[in-house]
Structures are given as C-alpha cells and as structure tokens.
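Just one chain follows, in the form predicted alone, and it is written as structure tokens.
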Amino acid sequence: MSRTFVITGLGAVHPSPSDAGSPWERIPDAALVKPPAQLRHMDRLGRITLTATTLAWEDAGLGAASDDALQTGIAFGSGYGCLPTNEEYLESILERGGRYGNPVVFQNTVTNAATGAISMVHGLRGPTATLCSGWAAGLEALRFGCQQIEDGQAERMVVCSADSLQPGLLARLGLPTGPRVSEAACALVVESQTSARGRGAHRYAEVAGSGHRGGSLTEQARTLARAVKDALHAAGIAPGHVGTVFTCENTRKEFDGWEHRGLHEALGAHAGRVELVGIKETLGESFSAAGTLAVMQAARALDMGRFADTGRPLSSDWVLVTALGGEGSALAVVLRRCSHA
C-alpha cells in the first residue's frame, strides 16, 4: 500500500451484550434513528444501517454534504443482504396473489437499497458497491474502501456492515445450534492520512494491510492462514509484531478449530503468545457485521493503548483482525496505532 489509510469514524448498533437470553436477539427499535421523510419507507437492513453510518458520520466530525461529495463514497457488505424483505414480499404475492404485491416492500428488495439510502441521507456521489458475499462480507467492504482510496477514486469511504434477521430467515438458512445469533450493525469511516489529518480529524487506527483469500470448504483454515500471510505482507511486519488477535470464532467446534489452525500456520510458535479476543461471546454471532465490529473494538483499543472492557494495556501497536465466511473464503485485517506527531 502507498497511501496510508486511517479510521476516523466509528458506530454500530446491536443487542446489548449478553451471554444469555434467547438464540438470537434483535436491535431495539428505540435504537434506530427516524429516517427522513422520503426514506420512512426503508426495510429493516436499511434502518439499521443507516443508524449505524449516521453515528459514525458524526463520530467523524463529518457534518452536511461538503464540496467534495464526488469524493466520498460507500461501501456495504452484508451476508444475507435484502433476503428477508425478499421473503416478506413473496409471502404476500403468495397469499394474496401477485396483483397484491407490496410495491413499498418491493422498492427494498433490491440489493444496493440500503446503499442508496445512505448516500441520498449523506449527499455522498462517490464511488459505491454492495458486496452480499457471506459472512465475511464486512471485511471485503473494508478491504474494498481501502482499494478505492489507493486507487485514487475516493479520499473518504463510508464502510458499513449490517444483517437484519428475522425467525424465519434463520429457520430456512438450517444455522447449526450453538452460538447465539445477534443482529447488528456497524460502519467505519476511514480516509486518507491527508484528507484527516488536513481537517483536522481524529484519527483512532491505520489499516496498515488485509489479505482476501477463498478456497474449498475442505481447506478453511488453510485459506485463512494464507489470508493472514497475505495482511502481514501487505503491512511489512513479521508476525512476531502482532500482540492481538480479534478472532472470529463463535463456540461452533468446527469453525473455531478452522480458526485455531489457521492463526497456527500463519503466525507460526507466535500463535501461542498471542492475546485472543473473541468478541462473539458477548455480542453473538452478527454475520458480516462482526468483522466490523471486531475493527472498530480493535481501534478504540490502539487509540487508548489499552481494553476498554479490563483496562489492561496492549502488548504492541498491532493488531489482526480475522474473519471466516464459512463458504470458502477469509479475510485478515492488519491495524496499527497511530502516530499523533
């Protein structure tokens, strides 16, 4: 990377921590921001998300549409995407037949809706995409954000992950029992060192590298850990740099063990000095946003030095943040404290 990319925003919503309760818990509505009028109409994902990209978009110091609009663009990722409102539409037509189609349901089961919500709400005319490619999909939308930055096509990226889940999406999806399911969402701004520092901005961490891997459903942990290979060379650190890892695992023996080996192979005897965090034990399995989730917990931490839950300071300024999408593909992250001189 030639540019250097920093978080200068950060806002999520979800269920409040717990590790009890129901299987999966939903936002409280009380939560949610009251869309503007002409987006009162929005679908679940869409509230969600907008409330999310509204708190980040303020924790940033980023106020109405500014003079480079064309500058700053969006980037969405979602594991599940629009399927729920997809499912409430057909259920009617099915019902009631298809003259009795909802069209207000209708105009959100398009995939890039809560995209377009968020740019009218913003002004934003920048570049925009909607990756709906698992769980891992938050990851890919900050890897993304940071491609259109280097590329030159973007000083600023809003990048947002959300799932808005419903009984029935869970029922049909056949999720395997054990980890608690939360819906959530969360959104990063992140921009070039020039654009915050020459306005000023609070700057919490640098994306120093990430790495994007897939793979067969058989080799996961392989795939990871070439994902991870593929941030620390992106950052041009060696893994002996990393003092945390915020993993992705959620209880399911499977997956955590792809994990495990992955995080083993990549950081070789490393591994097991390393400090885990799994932030799933707490706020559940959330799908694409807990990528989002994990970099925005790593962030507040590489600002303050130190957990916010413990207080306990941080071993180094980096930091690797991982994600599994469960169908073959991984994503690793690589964060950095930043320098305030």
The other form holds:
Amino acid sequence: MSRTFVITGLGAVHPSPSDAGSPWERIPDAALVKPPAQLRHMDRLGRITLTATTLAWEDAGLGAASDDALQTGIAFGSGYGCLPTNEEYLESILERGGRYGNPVVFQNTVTNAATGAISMVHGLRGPTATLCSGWAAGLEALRFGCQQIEDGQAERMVVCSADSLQPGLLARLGLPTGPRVSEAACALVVESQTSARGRGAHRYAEVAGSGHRGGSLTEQARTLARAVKDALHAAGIAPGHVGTVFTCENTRKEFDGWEHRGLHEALGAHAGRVELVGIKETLGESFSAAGTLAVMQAARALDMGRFADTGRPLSSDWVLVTALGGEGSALAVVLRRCSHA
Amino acid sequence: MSARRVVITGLGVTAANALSAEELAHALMEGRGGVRPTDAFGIEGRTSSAGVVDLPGFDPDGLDRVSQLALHAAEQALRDSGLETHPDWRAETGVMMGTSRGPALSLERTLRSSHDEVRGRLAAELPFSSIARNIADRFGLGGILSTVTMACVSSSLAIGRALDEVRQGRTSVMLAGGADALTSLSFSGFSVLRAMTPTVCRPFDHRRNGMVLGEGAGVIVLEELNHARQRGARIHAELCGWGTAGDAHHPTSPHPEGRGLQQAMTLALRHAALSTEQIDFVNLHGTGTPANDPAECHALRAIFGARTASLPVNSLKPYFGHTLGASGVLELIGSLVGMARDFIPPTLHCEELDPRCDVAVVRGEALARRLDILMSTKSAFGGANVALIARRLSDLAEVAA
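May I ask for the structure of the form predicted together with the partner chain now, the form predicted alone having been displayed?
Once more the chain from above appears, this time first in line as the rest of the complex follows.
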C-alpha cells in the first residue's frame, strides 16, 4: 500500500451484552435513528446500518452536508444481505398472488438499497459497493474501501457491515444453534492520512495491510493462514510484531479449530505468544458485522494503548483482525497505532 | 500508475439468444433476439414475455438454477481461455460473481415446501455467495472468493474488482461475471412498480414504456498480460479501467442528469488514463424505462460534449431481456464480440428516438465500424453506477511492448 489509510470514525449498534440470555438478540427499536421521510420505507437491515453509519459519521466530525461528496464513497458488506426482505416479499406474493406485491417492500429486495439510502442521507457520491461474501463481508468492504483510496478514486470511504436475521430464516439457512446470534451493524470512516490531517480529524488507527483468500470448505485453516500472511506482508511486518489478534471465534468447535490452526500456520511459534480476543463471547455471532466490530474494538484499543474493558495495556502497536466467511473465504486486516506526532 | 496490464482471455455466455460467445456474435450481427412469451410468471396486465434460457442439461433437483446458469458460462470461459491445459493455475485463481436476486428460486422453494429433507438440501443454496462458491468448488479454484449484490451493476462491479486484484499483483487469473435467473420475485416486483412493458422493450424510442426481464449468466477470464502471453493465450481485449459512483438521489429512480453515471465514467477514464476523445463506442444500460434512458443520455452529453452527436451507442437488452445482475457482463461480452468482428450491434425495436435521447443510437442494422476502445455503463436501484473500459489488443507489437 503506497498511501496511508486511517480510521477516523467509529459507530455500532447491537444488543447490550448485559441483555444476553436469549439465543437470538435483537436491537431495541429505540436505539435506531429515524430515517428522513423519503426513506421511511427502509427495511430493518437498512435502518440498523444507517444508525451505525450516522454514529460513525458524527464521530468522525463530518458535517451534515459533505463538501467533497464526490471524494467520499461507501462500501457495505453483509453476509446475508436482503434475504430477510426477499423472504417477506415472497411470502406475501405466495399467499396473495404476484400482482399484489408491495412495491415499498420490493424496493428493499436488493441489498444495495441500504447502501443507496445511506448515500442519500450523508451525500456520498463517490465509489459505491455492496458485497455479500459471507461472514467476512465486513472486512472485505474495508479492503475495498482502502483500495478505492489507494487508487485515488476517493479520499474517504464509509465502510459498514450488518446482518439482521430472524429465527425463522436462521433455521432455513441451517445455521448451527451453538453460538448466541445477534443482530448488529458497525461502521467505520476510513480516509487517507492526508485528508484526515488536513481537517484535523482524530485518527484511531492506521489500516496497514489486508489479505483476502478463498478455498475449499475443507481447508479453511490453510485459507485463513494465507490471508494472514498476505496481510502481514502488505503491512511490511513479521509475525513477531503482532501483539494481539481479534479473532472470529464463535464457540463452534469446528470453526474455532480452523481459526487456531490457521493462526498457528501463519504466525508459527509466535502464535502461542499473541493475545487472542474473541468479541463474539460477549456480543454473540453477528456474522458480517463481527469483523467490523472487531476492527472497531481494536482501533479503540490502539488509540488508548489499552483494552477498553479491562484497562490492560496492549503489548504491541500492531493488531491483527481475522474473519472466516463460512463460504470458503478468509480475510485478515493489520491495524497499527497512529503516530500523533 | 505502474500497475500490471490485465487482459480478457476467456468468454462464457448463457443467454436467451445464445449459449456461447460465438453464438452471441452471430445473433447480434443478425439482429436476432431471444425474448419470447412465457406463462411461468405471468402477471395480469403486464408483459408475459421474457428472455428465457433453454439451459442444456438443466437439473431441476440440482443446484439453484442461477448457479447452473453461472456454471454453464464459467465452463465455456475456462475452455475458451485454454487455462485447463496450463499447469497449476487453479490454486491462485479467484472468483468474483455478481447477482441481484441470487438463489431466490431456492428461497421460494423453501417457503413452498413442508419437507425437511427438501429444505435441508436447499439451505446451502440460499446465501447469495453460493454462486461463487459453486463455481470455485466445481473447478477447484483456491483464490479470492467474492460476491457482489448491487442489483443491475452487480457483474460490472465484480469485473472491476477482479481487474483491481490482478492489476495490483495479488493474483494472475480471476473469473468474473454475474448471473440471475427469472424469478417470481422479479416478475412481481417490477410489475407492481410498473417498470415492465406490456409490448416490447424499445430503449431510447419515444414510445418506450418499460423493460423486459431476462435470465442469463456471463463469465470472463481476466489474466495478467505477461501471464497470458507466456502461455500463448488468445487475447480478446484489454480491460483497462473502471469506475463506480453513487447518485445519492432516490431509492429506485436515477438522478435525472445521471450525475452518478457521469462520475463513474469520469473515474473509469481516469483509472484507464484515457480521454473522452479515445472512446469509440459506448454500450449503455438502456432499459427502455421512461426515467432511465434520458438520464443516461444526459450523462453522456455531459461527459462527451459535442462528440456525443457522432459517438455510437446502443442497448443490448431487447436481445435477451434485462438480466439484472448478469446484464453488465453479458453486455460487455456482446460489445467485445462486436469489436472483434468490427461491428456494433443495433438496438432492437428503437425506431423513433425520443428527443430527450437524441444521441447516436445504432438502430436498424449492425454498424460496420472498427473499434479500438469501448465503454460499457450500467446503473441500478439504490443509485449505483459502474463504467468499464476495454480496448482492442490485437497488434502483436503492442502486446510485446
């Protein structure tokens, strides 16, 4: 990466960890922002994502109307996208007939309806992308956002991810019931170092490198190892630089086994010395949002030099975040503490 | 930019009027479409025609139809590329696929079925990512795996992203494209939005009153230039730039001046390091809906200025219907096969131009014209726009350079 990318805004919405107790957690409606009148028909995926992006936008100190709209884009990742809305629309026409479909529901049966609505609210006229590559889609959106800045197509990208699955659809998808499942959305504002410094923005962390690989579902550990090696290479560091890994562990034995074996293959002997942080233990399995939530927590920790929950100091200026897509892909992102000199 | 050059070495087509790139070239040259009456999804008062694919070997109990369409195209593209005779290409080759509706037919079957066995079998097909997954599995591909779901620009964006992956040196070969099948979801939805014509799709014509749906898939093989040269691959074209931008205007309607499309074209030209004077032809989205076509023509005039009057443009949707997430790749391939044979396909059913679409629409018969550089643009719900730029690369001296 020849340009430096920094995270300047953080926003997330998810059920409170203290409310845990149910196998499926929903965000309280009161926590969601009210969309403008023109977008009042947004579906739930759109609303939770808009809430997260609004929080990140405000946190980044960006105004109501962007004065460089063409330089600001959006990248949205979702594991299952508009599948719940598609299900809602299909159920209604199977019951009443195709001519009685609801047009305001139909307009949300494309996953990028959420992306478009958020673009309207924040005036984002730069690059736009909506990705549905499984549970790693949030980190893939971050990677896409950095690529657009790298190529000079934008100075700033709003990177967001969300999944909102109801219990019925979870069952239809055949998802294991092991981990607690949680609805969640998370957003980051990522911009070039030049842009951030130019407007005096607070910089939480630098996105120093990323890796993206795919492979057979029987070789997930190896796929993750390759993604991690690519991310370390892109960041220009050796495994020994990494102090903490925010993992995608979700308490499913098979999944967590891939994660551990992949990290051991990529980090070698150092894998036994890094600190592992699994955010799903407290927040539940939130699919694509989990990777972005992990980046958010890692960026906060790097900014403060310590973990927010325990106050324990970080052992290194470098943090690794990993995500497995569940469909064969694996993503890894390296974050670095910003120099505030 | 010192990035690597990326070429297209394989083409695969699954469309209502063609089951290969060669067949598509002949159909476009002859002005032969594949839209026909269908009663599978008829909605009272709206068109009952669509671009239906007669898919060879279709297995109703197999993978979702959208994956079967995609696999048919992917298999052709790989065969066309000759990669299968090249050693060790699979491990690093990635897949980026775009789709709008994805496996919506499997979702519908799941909702209709009360049998746990059926529902269990369909579960793996339900995520949008199953299409790319199925392609990677079928051909044993171990590179980047990605799925784009951006309505009608899905496959264009997938191609643009695949271009970046090869250009940045992260891999040497990518399969990219898109697929969508005809579904009740689309037929009902576009019908209640009154976006479908009760007659025929007439892009840019003053009598146009909507689109015709279609199904299909397209896959291209993108390869780093030297990698392709070293194995003696046939090069269809160089993919030299792309751009994407949002309208930030309306959930379903394009900005009336096509402002997002203008920006996407600007970014694509910048990415390709080309000027507007170097573009010989633009394949537009051209859905035939009242709002889309004038917005596109406005954007074209804003970017190309006085050249617009003589810059040939077309829409290929009347040939095989609006294939949603597959439209970007199918219409790029349709433009490439024309470039290879020195013609521009005419826009079927466009007879009397809407004064708001007074651009140089190729109509009637195919236009004999040597093309060196072409642009293909697509727009979508949510205000998404993508432009791709490809150039002829047949001069061996140029390839050697």
